[in-house]
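The chain below stands alone, shown as structure tokens; this is the form predicted on its own.
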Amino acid sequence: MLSRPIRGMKDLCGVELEKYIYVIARARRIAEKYGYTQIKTPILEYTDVFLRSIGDETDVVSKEMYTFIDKGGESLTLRPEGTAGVMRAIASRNLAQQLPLKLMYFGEMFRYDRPQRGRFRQFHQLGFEHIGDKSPFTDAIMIAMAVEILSSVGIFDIKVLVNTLGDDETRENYTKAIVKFFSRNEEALSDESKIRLKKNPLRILDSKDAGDREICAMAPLIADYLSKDSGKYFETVCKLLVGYGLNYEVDSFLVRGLDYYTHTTFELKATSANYKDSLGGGGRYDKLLGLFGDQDVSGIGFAFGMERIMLLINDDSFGKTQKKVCVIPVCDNENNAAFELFKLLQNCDLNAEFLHIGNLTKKMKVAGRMGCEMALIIGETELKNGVITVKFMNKPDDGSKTKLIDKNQIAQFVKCSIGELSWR
């Protein structure tokens, strides 16, 4: 038991960790271009933060949250998503006085869900929130930014789905129509959706149950219940997306999984042969910040599932570290001189290793295993003559594999040689 992680949780190392760092770096660069700054919130929040914002009828709250009572008797929850914590931070730190806010976050989230490909119980999200600017232009810009982030890491096979949940008037009228329709078909609904019908009927449209999906296909469309303002708002968003050159589809049943969305919702789905599922999504919310005792301020946000993005990034570009050299003393007598050379290379910002344990044959094998391009060898003869033996690890043994270099010129020689090796 002690030798493996908890089910649904995994270690990040090697190529996977390199991919994670790469995606975050690309996303951060693009976010800066769009005017976003980073925020970090705690992994743990008071449970009410999520009960209040996500809604206790959602699957996240009712079945998936990791909640416990701490030693002080407080109910705490490991964050299942990032938006609620960001809203809590804005309210608690009076950041709403600095609107508009553009915030980026990334980190671990936790949900007790069935582990499967691209889905874990501890997973990582990359998210963005733009608060204090209600405009179809803002919605279109955020969707375009999401697409740009994916394309920046080489993911082009995606489908952009959009929908609208409208305003309060739209939601009220549409909810009545949905309740009437699903009530007529209640016997055919899954047990879960029967519960949703009484608590949150719109969420039936988000059901993954095959039988529910068949019924949903015949359900009324929200487009038929949009208020005049909501219809105009969504029409403008769609026109702006066309202006961006984005291919999108209107998905009338895209309601997202959380309760706080209004107006525009969107999702980015992978269409590659490797993985066909949602990479992330989000939408606009009008009253979420007000739930934390602050003023009602409209916002829009989205989040990506990092593990899902990492699945689609080719491994071939990763796991290749900077060209590396190793310093090898032949015997213990040369350790001090070799160590001085190692420090010199490090001070010159060169990627170096100091291998001094074992005989020369063993040291050379270790150097090869570590992917070193060059071995800098110091023995009794080298010390006496003031030179370094340079052995190119990946060259054929044709006379050019080994060179003798003056010790005073070795740092410059290594720098030039590493540059040449990088262009092989």
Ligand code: HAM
Contents of the next structure:
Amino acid sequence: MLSRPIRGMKDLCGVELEKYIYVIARARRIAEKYGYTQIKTPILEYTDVFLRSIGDETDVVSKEMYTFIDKGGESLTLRPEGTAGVMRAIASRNLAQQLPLKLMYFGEMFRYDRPQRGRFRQFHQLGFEHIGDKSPFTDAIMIAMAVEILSSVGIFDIKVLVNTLGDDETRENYTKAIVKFFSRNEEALSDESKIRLKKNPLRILDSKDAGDREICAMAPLIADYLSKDSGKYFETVCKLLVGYGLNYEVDSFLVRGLDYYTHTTFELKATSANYKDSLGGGGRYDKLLGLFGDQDVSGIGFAFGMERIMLLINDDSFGKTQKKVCVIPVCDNENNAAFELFKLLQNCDLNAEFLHIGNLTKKMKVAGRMGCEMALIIGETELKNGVITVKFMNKPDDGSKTKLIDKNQIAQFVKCSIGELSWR
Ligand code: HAM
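So that was the form predicted on its own. Now I'd like the form predicted together with the named molecule, please.
In what comes next, the whole complex appears, and the chain from above leads the way.
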């Protein structure tokens, strides 16, 4: 029981962690090219930060947040996403004085979701927010950057879905239309959607209930309710995407599960045989920063789910740790000499292990288990003659398996052998 992680949460180590670091490194390089700098916000925020921005009728807020009262009586929440915390940070640090801001973040997020493949209760997001620059160019550049990040880690089997939620006028007219439509079908809606119909009708469109989904398929389309300005804005975004040579599909029901979106929304969906869910998504928000007391400054952002990206990256090129040598004293008498050699190799930037516990057979076994390529053995004779016995762990047991090398030349010998063994 004590050794079990919490359901939906897992340790990241070995190949998985290597993949994580690799994706972040690639994304950082690309984001730098697009002018992003990094931000790290706390994992815990006051509950209101999420409640007010994500919306209390969303699944994330109403069902999935890890919320608790701390010892000082404050309601705190483990962040379910990164955008709200970034907006809070911009407001509390007065960063809106330096607009436009382009911020990248990555780290743990928490949602009390039903765990399944690619869905966890603790997961990692890699997110981007571009604040203070409202233009269809910004929207198109951001979508292009998202696609570029995926390609940079070898993910090409994707579908780009885009939609618009328009401006206030659009949403007002569209909300009236769907309220009328869903009211006619109210009896067939799930209990939850009946409540949504009263409180936040747009949220019915991202209901996961099968019955609701059937009704939603017949609902009016937002495209038919766009104000003139919103229509023009979205049309320009789409034209710019064509200019980028990006294949995209307009999905009129892409309302996304968070309340803060206005205008463009988008999602990148995997289309590989291996996985078909959303790798990342986001959109524009006109009113979000205003909620935190700053002026209304428009922004746009998206986040990738790291676990889903890692799922699509081939394991083959990971987990091969850099090759290493081990230094083995035959008996305790040679410990000091072996320890000096170990320090010398480390100072020469070589990956070295010092194996001094147990008898020689045990030490050699450990060396094999650790994947050492060479064992550098120092016994009584080696000590007396100023030499080292080099044992190539993976060579056949013929004349080439062992070599005697002068102790003054050993570091050079190991370095040269690295090339010979074609070490990474
Ligand atoms: P989101 O669509 O809720 O958007 O999450 C973004 C991505 O996080 C999803 O596409 C998915 O890959 C991943 N994700 C979500 N929930 C889980 C989970 N339980 N397990 C594993 N992966 C998950 C947002 O969070 C917005 N903050 C994105 C954004 C940034 N919008 C504007 N700026």
